[in-house]
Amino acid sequence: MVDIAVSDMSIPSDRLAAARSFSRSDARFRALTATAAFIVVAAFVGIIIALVSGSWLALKTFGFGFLTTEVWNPVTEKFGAVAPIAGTLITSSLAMLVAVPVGIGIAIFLTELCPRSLKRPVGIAIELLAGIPSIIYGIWGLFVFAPFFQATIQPRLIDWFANIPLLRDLFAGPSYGIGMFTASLILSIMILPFISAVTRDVFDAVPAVIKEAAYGLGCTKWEVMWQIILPYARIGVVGGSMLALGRALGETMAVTFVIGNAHRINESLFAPATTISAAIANEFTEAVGDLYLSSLIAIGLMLLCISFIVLGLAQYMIAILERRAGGRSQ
């Protein structure tokens, strides 16, 4: 039996020094990335602890009734989170119903149908919408869109749906111009660049050979988009839509300007309402008393929980889509 020993003396000193330097660099890099990850986790845990501790007084005082009560009266110190939670969910859902089809349509146009000379200018113009501050959207919505909506669109919608049993309740009431429907439309404009930009990038990532093969079999553009590109890119489309939904759930200033800021639930989408973020922005500086402040922090905790649920559902949907895609490929 022959023992083979390799010592540092058998390696040139310059190579040994370089190897030790690389090892130290790897250790420093590993420590730096671990520290960065720990900071993110620590900040996240700190936010949760701060919200739970700040909202504990309201949760202890009202109990589960905080989630089932509509009343919000700072004078009598009676608070319930139903109205802002409902307003947040309704406005975000309506915004997604408008923005997702339009965003996907824009992505389809830019990737498959747009002339080459217009593709770049149109794409840049759409992406610039994402850089506009939300308060600008709010000012434009309050002073430009809301008066136009009040004088032109809202009365016509009320007349069109006046004789339809369900829709006449949803589109009823006086023409304020502001309300949940207006806030939803402003939100849809704000989240549109996120959906269209992500979806366009995903569509561009579809291998050209797949599309060429479909065209070679005689498929039309509609068939290629519906049966080839969309199924191939569905995970990215869902991811972009969830990113936009996260923006819609937490939007504050633009919604505050045009939603009307009323702590009540109405059947009509034209009625004033409020969202969690709008309620906090409007009332946080005026919150006198520990219970009032704790109630505002509690609805902030509810918004965080809603975001968690949305993120979990998004991950679950993506996992299902990946599983189905894997099953088809076998």
Second form
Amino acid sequence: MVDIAVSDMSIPSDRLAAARSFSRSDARFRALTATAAFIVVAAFVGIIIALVSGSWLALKTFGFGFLTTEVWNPVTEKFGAVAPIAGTLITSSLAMLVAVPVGIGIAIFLTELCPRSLKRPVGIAIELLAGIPSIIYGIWGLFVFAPFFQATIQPRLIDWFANIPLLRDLFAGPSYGIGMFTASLILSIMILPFISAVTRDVFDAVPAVIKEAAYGLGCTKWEVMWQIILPYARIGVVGGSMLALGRALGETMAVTFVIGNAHRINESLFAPATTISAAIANEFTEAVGDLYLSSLIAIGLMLLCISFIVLGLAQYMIAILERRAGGRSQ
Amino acid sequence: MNSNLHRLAGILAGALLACASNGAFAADISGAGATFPYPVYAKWAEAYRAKTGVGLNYQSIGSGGGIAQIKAKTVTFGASDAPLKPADVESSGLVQFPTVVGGDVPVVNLPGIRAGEIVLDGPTLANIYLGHITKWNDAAIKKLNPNVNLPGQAIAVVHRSDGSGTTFIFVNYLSKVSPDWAKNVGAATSVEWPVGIGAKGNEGVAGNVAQTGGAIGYVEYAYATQNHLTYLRMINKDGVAIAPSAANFKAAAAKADWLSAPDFYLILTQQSGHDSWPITGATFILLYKHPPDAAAAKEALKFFTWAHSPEGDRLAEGLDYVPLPPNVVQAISKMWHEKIDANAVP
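With the form predicted on its own done, generate the form predicted together with its partner chain in the same format.
In what comes next, the whole complex appears, and the chain from above leads the way.
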């Protein structure tokens, strides 16, 4: 702040006025940004209040059983959230299982191994993948991928694993083309660009000096990748993956098209299932009765909780990684 | 997807109309509800506006939404594919009447099979949807189709994932023909399906059936004809195997005993008659006996009177819906005069 008592004598009045107006505009700026931040918090609190009050009827009626029963019966008005929660978690984890190694592979190729002339086209192609609307993925999945998958890959997978105990159940027929497995594959393609783009950026941020030092010591490309770059960039890799997981958990349209929308848990990954967001998108418009509507809002609340837990776990993982990195350097 | 676009268009149109009507008073009729009759309501609205200058702002938000909106008194009429039970109509102070009749058609995706080549009866269709019959060459299907070369393919059951009047008509039929279905699944605008793949909207079911080998699904008749899907013939209550057609929906509607059904609570599935298509259903309108806005209700009833005139009937037939028989239209008009406030009836 401006000290007026002293400045009266030494500072000309126009400069004093200017200084005062700076201080006023700074205060306004702070108020403006604080409001922006407050709006986000208010919106979040509002959403939570709306979700909790909306789902109150379902939670009160079914109690803890809402989280443990698989039944989803609009006729008898008995609802349980297990099937959509399981579908959400399984499809997202499977998608991550495919997308994380591939995404990291793409990032490694782009930053370390790719010829300079290929770097930009491949990079742009991956970023464009992130810009495709999810409904396009859904339509492509249903009209192009699913029939192809049903006719060629799926029967073969079923045959191959027919005599292997655990895999036999995971890849059991009949082949519908759409189902949990197809949804996971489509999801993995959708989240791939998030992982590879973020991972590429953090790989690029690794100081060249460190890499050159490693090469100077006689390390191979593989060793530099695994011993130097990945450990250096792992916090960014985890962050990018969590961003992708967040998208996978909430993805609605593309999943609705290819998952089969059935409120059941099946051993086979080829069977139709449902996710929380797909169930809400499908059923909200024609949900007759307060309890049905309330149950749909309640699974929405569950999705928020799941996202919250995932975010918390990510923070925890990053904290552990940072502590470990700090411990090693001492 | 489609209905979402329609709804969005409806909302935008509503907003525009609201802006436009600020200066001059334009008494638009407002309604909301069922998606099943949306195409014909939209067609009627367009023609009626051209004729009288009175528009209809109909939002196809679904039957559940329609019932909720009329109970909240935010619209002049609500529309529902599943009729409300007479006790419910009475306790809410509403009246209920049908507008048009349509039909559900089972469709399949089997290479080499022509439309109408396969015939099923109700119990077999129910057993497929219950998951008891899983292969196309099952003995029960073979018995009904001795001369058809049925593949050993697995049956991929496709059903609606959203609540819908189309589903209500279909599962109501299954409940009538299969005690097992009635006991374990029941009938509503959405049910807990024992097996199968869910798809959103008629277009979603049509798309999934077209993309999945060995699939069976059910769609509103217009979707089956417009997309050239392979439909099945069904054995009706009289034991006759018939193909779906507007004439056969009409036969089912004509057989129905509308006049003795309180509040027109009548579901047209499994009607007797040589030509009656068994999976037929009507769609309904809900209005207040003592409308909060009598002038608006009067406009709405004028609209439906026109819709049930020969001119409206022709438009409905053009979209493969079946108009109501004349005696039912008369009964509806009589009911209006008896139950609704006199200043709200044209």
